[in-house]
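First, one chain by itself in structure tokens, the form predicted on its own.
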Amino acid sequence: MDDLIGQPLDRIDGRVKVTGRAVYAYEHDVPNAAYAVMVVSSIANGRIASMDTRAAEQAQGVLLVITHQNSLKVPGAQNQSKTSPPGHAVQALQDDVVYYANQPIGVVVAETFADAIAGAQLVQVTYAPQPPQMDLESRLADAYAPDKAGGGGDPAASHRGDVQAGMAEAKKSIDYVYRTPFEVHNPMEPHATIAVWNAPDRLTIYDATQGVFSDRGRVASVFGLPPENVRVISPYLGGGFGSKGPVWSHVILAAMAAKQAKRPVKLAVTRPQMFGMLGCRSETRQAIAMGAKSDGAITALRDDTVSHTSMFGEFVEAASLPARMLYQSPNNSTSQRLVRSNIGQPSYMRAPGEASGTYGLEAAMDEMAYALKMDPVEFRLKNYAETDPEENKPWSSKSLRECYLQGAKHFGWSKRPLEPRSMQDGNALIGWGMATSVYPTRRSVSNASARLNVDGTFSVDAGTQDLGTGTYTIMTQVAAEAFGVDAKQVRFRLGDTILPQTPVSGGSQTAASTGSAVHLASQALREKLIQMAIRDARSPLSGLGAQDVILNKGRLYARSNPARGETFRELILRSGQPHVEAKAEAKPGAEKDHYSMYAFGAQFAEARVDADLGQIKVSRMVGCFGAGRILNAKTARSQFLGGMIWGISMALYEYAAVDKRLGRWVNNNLAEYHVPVNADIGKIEAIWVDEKDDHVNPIGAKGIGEIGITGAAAAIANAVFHATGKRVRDLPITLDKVML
């Protein structure tokens, strides 16, 4: 099946989870299961001074109240963790300290859902508060320099040239701020947990995350338990988009209750509870100055963005990166600053530093275009990297020419003209803007297993997660076309920490590292096979040699004869075994010594602003991606056409908004926290440049869950500017931004 690859296969998934037969973290059935709330706190800076629990202990149904005054002890919870997403320092209710607003100070845990709810809200807390620390502009003299920038393990400043010689040499220059505000996860399916102790040192966790067995490598770590005494099982996400990839402090309070209860305990978080101890992207301040020839070389390029980071941990939002290797720049300056405050742990958020990065360098990009009078397209072809400034390294592949150029043509860019506030439509002003979207391509160590059973079915195993993006699907292509069946022929299992050990779905690199496994063990157990018919004198193949057999269809057979052969079955029943397997880690090589490996595209957008009101809409976009082998046409361009709608929740919607007084989240629910509906989308359209790279991954493929929201919030940007003439540099771009 060597065409398999690439087809538009529906999602192997897509009928349990449309029939409700899909089991998510919160609805697995778990005998005898109690339900457990959190309460939390309402001050963001301080110390708690009493907890009164009676009346919540003498509650209807209430089983046991957990504050710091009576919790089990972990702690293990307070370190940082070392797996892989590096874990954050949980509040596990080890003492009285507060660092944030809605921070868990207590657990109330009850025969229903009901009864821990009403229990929760009886518990009565004094505090002994303190003045939160929010505010970014006021406290950048407080800024420091972390270690690292990203998940890359990137240093926290490049340097290359002379950034001030090279703005001497300028004829056009620009140095502009450039800020995106907090945004708070919102998955359709909040974070839940259920704990189950089956021995006092076995622990078995149902949870929503990204990573098994990171999240088991964490939780065996709080606990002081062997990762082997420690099952996660996860076979259906609701949603991850990075906030699922960290172990979160309700993950060791679901198993701290479930210990203490003494029985299985199922934690949900509500919705108000996600704004703060579930991560967020961190409020970004960029500050960018460009300088370039007249002819449009870029002569110079500084970054410096400073973002927030908790009081107890570190995680830096890298928005410098893009900065650093996007375009030919000699003379180039970036760096990364953190400000502590009060807030929980900044994390993962999709394409993280990028979507905030490229949105600042893109907007950036267009106005030094505006100040040179260029078209943007042909100004960010003028400084075209051919080869990987920062590292010195050639790309592994690279079609960003062909995006700008495939891309713009299907927007109809030829027929933008130059100056703002030259196009309309009745009322409306219309705009056209377009930016450059990059992301990393990674991967990690992985290990999948192929067997084949007796009775001619094909299994494969890899206990990765599927977020919602399609890897049951992709994967049972990639198993079918290296194994040689048809894809309804695989059975594929995952999300659980029984099966072959896998990296944590996020930085796009499932399909890179777990696919590759699943290429690797799906050809392993296709060798096995071969070797097995030809080596034994009783199978028609006998004496051929390897490369003369065809596996197609459930046989085997002579590449010349192909009616000589025999069934998988006949091959199996004749050597007496209930199953052929063969196992396979793929892990990275050397390549990333010798290659610079990046996704890249390119965005174009249509911006319709009501002329006397501001409204905003976009009403059009288009992205061209370069991101090497595509595994399923159908997944891939709904991976594409979501990072570009988050794109446009991002320009002009997502904002989290703080009162800096008390440190704690005013929008803290959907009705409040916008993000855009059907109806505020127009028509977009995701295609890609077929790219071949041989030297990413086995299987060429690149990842491409983060690549579509780069560049989109600038492109959009770049369109209000186009069809407004006001250059907004504040997102979220709002119609009081934007009136005339």
The other form holds:
Amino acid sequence: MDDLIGQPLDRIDGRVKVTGRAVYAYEHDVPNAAYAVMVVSSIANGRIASMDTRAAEQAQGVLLVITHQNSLKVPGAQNQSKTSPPGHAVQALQDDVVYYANQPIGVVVAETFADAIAGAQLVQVTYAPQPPQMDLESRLADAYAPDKAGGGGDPAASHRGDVQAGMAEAKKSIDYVYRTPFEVHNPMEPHATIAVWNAPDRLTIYDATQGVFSDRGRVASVFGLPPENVRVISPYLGGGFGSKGPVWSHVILAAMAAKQAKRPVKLAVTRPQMFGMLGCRSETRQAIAMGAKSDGAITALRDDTVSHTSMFGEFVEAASLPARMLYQSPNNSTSQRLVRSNIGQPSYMRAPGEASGTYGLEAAMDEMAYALKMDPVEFRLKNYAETDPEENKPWSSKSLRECYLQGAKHFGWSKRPLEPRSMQDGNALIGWGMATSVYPTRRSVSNASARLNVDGTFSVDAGTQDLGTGTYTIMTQVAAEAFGVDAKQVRFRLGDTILPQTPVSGGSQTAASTGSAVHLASQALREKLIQMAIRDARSPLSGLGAQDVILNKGRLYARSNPARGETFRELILRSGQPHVEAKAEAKPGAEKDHYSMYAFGAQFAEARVDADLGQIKVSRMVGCFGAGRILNAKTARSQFLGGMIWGISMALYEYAAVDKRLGRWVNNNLAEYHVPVNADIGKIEAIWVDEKDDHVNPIGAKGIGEIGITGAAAAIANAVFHATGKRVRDLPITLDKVML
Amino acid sequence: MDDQESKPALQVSRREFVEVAVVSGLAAGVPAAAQTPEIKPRIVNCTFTINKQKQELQIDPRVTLLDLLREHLKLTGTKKGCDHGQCGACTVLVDGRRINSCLTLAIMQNGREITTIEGLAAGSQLHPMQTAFIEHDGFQCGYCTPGQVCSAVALLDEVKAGAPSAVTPRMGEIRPIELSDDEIRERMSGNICRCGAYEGIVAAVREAAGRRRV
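Other form of same protein, the form predicted together with its partner chain, not the form predicted on its own:
Expanding to the full complex; the earlier chain stays at the top.
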């Protein structure tokens, strides 16, 4: 079974997904459930002057209309501090204050969805509005420095060497501002919650969440319940990309509505409502200056990033992080600042920090390479960091050089003329660009249990989540390999707080954290069975050493004599127990003190730009990654490609437009908020370097959910420059910006 | 409402819809105090064939086909992604043609034959398109997948019938359409996959169509 990990096993959950039998949050068949629809604010700042709910209350099928005037008071929902993280402060109808557009201000509960949505239209609201604060550029002077930056708790600023002296030493220098827009996650499954009060102090919620345990903890604290009184169930998730990590207002509102209506309640956020209350990727302004000697050695690098946070919480879009560690720059300075705006809480969105940050830094690297008249790959190799220059620690492993070389070879980079506007096909200007990918390797405490049943089946449990990332499949492979059975014999369960406790699926940490726990639990069960056999006088294996026993295909037998052995069934039956179980906890050790741990990669893109109309298409893309041990070649490839497509989307399409006068989202729907469709995607390939890393965690996986988007937008932006000679420094690069 | 059963169903459905729409419009426009609480829901009797099973149903005319399937018939395989015909997650087959089930009221489909994702497999035997989606990993989270698969099944029939697309070469000529990858991408572009499984989707459709990469 040693080669099971890495095999391109079909998704374990494939069959239920292609037949429509996978049950997502809103689809659990809860008897007597009423339907809830939220009423949301149409202003972005101010107070609710009045809410007239009489017509709604009298409408067909409406059971209850909840506003701040009659809501259940849940003190735990109140904001503790303006620096609390995403999802901590929720807008649960506790007062009349409006912080952002599309903030929940009411809930209509009715017998059917048609009744609820019709009832919600009848709620009459008047406001006492204030002008919203939305603009970044005009308020830079108001920006403040937060204490920390990003999900990893990094410092908000960094300094090494002397940037001023380094710039003075430079033969060439650049100094530009790069901008990225607001983006909204928009998973295909809208956020949804079904809340069921089993008793006055016992709650079950079926939720679309990336963290069943963090969800449980937050909901319990809001309602003043012990966590064990709340059960969260989430077996399938229609994407998340970070938006389903925090616990947002609607989850609390569903539980409140169920309590007040005295019935189970199902509540789904509508697509237009998803712009506001569920987090977003903040707009960023990245001021980047760089100096280099004529041989290409970077002498100084500065990255000062400003982003938005909400009026009531704090999240830093830590775009300056890659500039701290990606290149061997001796004089280096970065900072993060925030402005408070009338928006829902900005939050984690696929590769928060790194996705935006690798755009700015890697576009700047391209500009510097052109200033030096150097090949962009060569320029990066010249400044290759052999150790982490910020932390002064060795890398746990780093295959970036191989990624540059293999990616370049696969793409055909050596045929690239350096000069922009030098390749054309008919009316299409063709450009090739590249950029570096980077994402930190993280892990958190995770538990798992493994159980051998008397019927010979092998069950493995962990509370974790599968967002479409392949958790069901890779955990099955990890368990099967560690225990020594075929993948078909494994029954892996997830997505429920009755299972062993696991961390949130965010920061690309599920494979590393829960995968390690599953590995350890399966291994522990194997050891336990062997010990049971060799210590039992009734076993044919009695008296052998543990190393002399093989566990394979449902049997335990002597290494020296395969005929000497017994079946799992015989062993368990003799024990008198219905099953044998082992549990394990996997937690980070001292590895972080000794090593810097990152996945790296190199992305190469070809852009075709219509010479007259400026229409852009990414016709070809190659990403090459070094991300530790790849657990399943098929699902990993999909993860990488999905990330790269998010990069195409970031480069060319995504842009949540806000009307700064009103503070409202203008394109809050899937027709006008552009994400790529099938026809937008050309030939796209993901390859990887085999990487063995014994330091990161017991299974050697670095996590691959986010690395694919990093660097991708810059590779495309750099390709557009190479095609057109025009440098666009604010995303997305739309045709109006490149029309020459 | 007994007399409705003898009338041509679709005509009745439309009239019913207009009446309700007018009533709703009035209700939204008048001050709250003037509301008439007597507005009763209208119910329309309809007959559908859903996944080869004939069903006689009494339907609130405001209910979309999508909500009928998901909330009233518990056929939750058909997904709601946007409820505005923008994402394709709710794609089902009506008389063999693909439509966005969120964009049609259920009563407008009275008398029709509806196939959802639950009706594609023959017992435990998957439809070849379903098998191909698994094999080529044409999805990740799976939420757009039922719509993608229904779309793909209908696509093959459209191509067979000679219906051109925006990328069909020499569109005016009557000749068999070659199902190139560009054709597949174009014809599958009404179904958004936020996970970005497009490459696998194209490969799955190509295989189910029995074609090699073009």
